[in-house]
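The chain that follows stands alone, in the form predicted on its own, written as structure tokens.
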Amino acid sequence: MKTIVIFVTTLDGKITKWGDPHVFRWSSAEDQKYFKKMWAESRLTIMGSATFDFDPVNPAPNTLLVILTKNLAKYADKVIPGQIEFSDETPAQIHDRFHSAGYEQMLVVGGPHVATSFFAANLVDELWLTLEPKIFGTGGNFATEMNLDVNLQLMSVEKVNERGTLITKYSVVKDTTAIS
């Protein structure tokens, strides 16, 4: 099963404006359209509870949204069988469960703690990163303060507007001798 992490970031690597998670619609219209399309096409989407709490969303029809949380009781009334579930599983357990269930792809959309945990578990196959031509100076990163050493290989890049917003796709290089 392919695991894809998807984020939008400034050129200085920030995913939140000045560290304020409540300022979240700062990306271009083109990025927002792209993200909505990816969201709608994904049969399986994973996010953390902090991301869900901030902007509760519903999955598209015929998709499953899994919210990772350590507090399952808090979300008992928000479960929608077959559409929204809450789990305290590790990234490896999530991956194994859905791989065994026949899913071919899993989209990890946030937040930083969840993305980092999937990278740390060596479960990420691709990183899809929109680069917005902005610099915030301060703000959150899509990877949290954890020692990681992830090598990436550019697969594609697309300029989507005149300002220079780039949608990039990288594969995770599992064998570091394959980096050229």
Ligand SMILES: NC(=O)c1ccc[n+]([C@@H]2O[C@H](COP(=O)([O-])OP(=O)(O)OC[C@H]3O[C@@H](n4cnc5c(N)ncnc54)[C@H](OP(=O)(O)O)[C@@H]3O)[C@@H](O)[C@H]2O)c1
Given for the second form:
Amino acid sequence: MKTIVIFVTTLDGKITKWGDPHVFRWSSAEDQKYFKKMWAESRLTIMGSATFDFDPVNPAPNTLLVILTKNLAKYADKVIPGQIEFSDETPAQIHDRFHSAGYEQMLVVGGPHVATSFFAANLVDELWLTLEPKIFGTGGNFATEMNLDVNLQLMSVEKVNERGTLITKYSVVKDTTAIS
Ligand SMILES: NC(=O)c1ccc[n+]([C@@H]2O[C@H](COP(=O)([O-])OP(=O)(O)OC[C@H]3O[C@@H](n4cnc5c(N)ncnc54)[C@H](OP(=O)(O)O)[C@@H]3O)[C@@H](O)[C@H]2O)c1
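What would the structure be for the form predicted together with the ligand, rather than the form predicted on its own?
Below, the chain from earlier opens the complete complex, with every other chain and molecule after it.
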């Protein structure tokens, strides 16, 4: 099963503007269209509770959204069997469960704390990063403050508008002996 982390960031790596969680206020229309398509097509999507609390989305039909939280009781009335579940499993346990169930892809849509826990557990295969030509200076980064050493290889880059929004896709290099 392939695990993909997806984010939209500024050129200085910010995933929120000055801490405001409303990403759609500054991300380009082209990125929003792309993200909605990725979201709708993802059979299995993983999200952190803080991102869900801010935007309690409904999953598309025939897709499963798993919200990671240690506080399962808080979300008991939000469960939709087969569509939204809440889990206190670790990233490795989530990965193993859905891998065993035959899923081919898992889309981790953030936020940064959850994405970083997947990077730290060495479970990420690809990073799909949209780069908006903006600089915010302050705001959250898509990796939280933790010592990481993740090596990536650019797979593709697409310029999707005149301003130069770039939709990039990187693979995570697991065999670091292959890096010079
Ligand atoms: N620009 C973008 O592409 C983008 C994408 C997504 C989110 N965001 C922004 O990111 C912000 C939220 O991100 P965040 O990093 O604060 O929160 P988050 O990653 O969405 O959620 C973190 C919370 O999830 C729970 N959790 C359960 N298992 C976890 C695990 N293995 N690792 C980490 N957390 C786990 C914990 O809460 P409990 O256990 O207490 O429930 C933790 O506090 C929002 O402002 C949102 O707008 C931006």
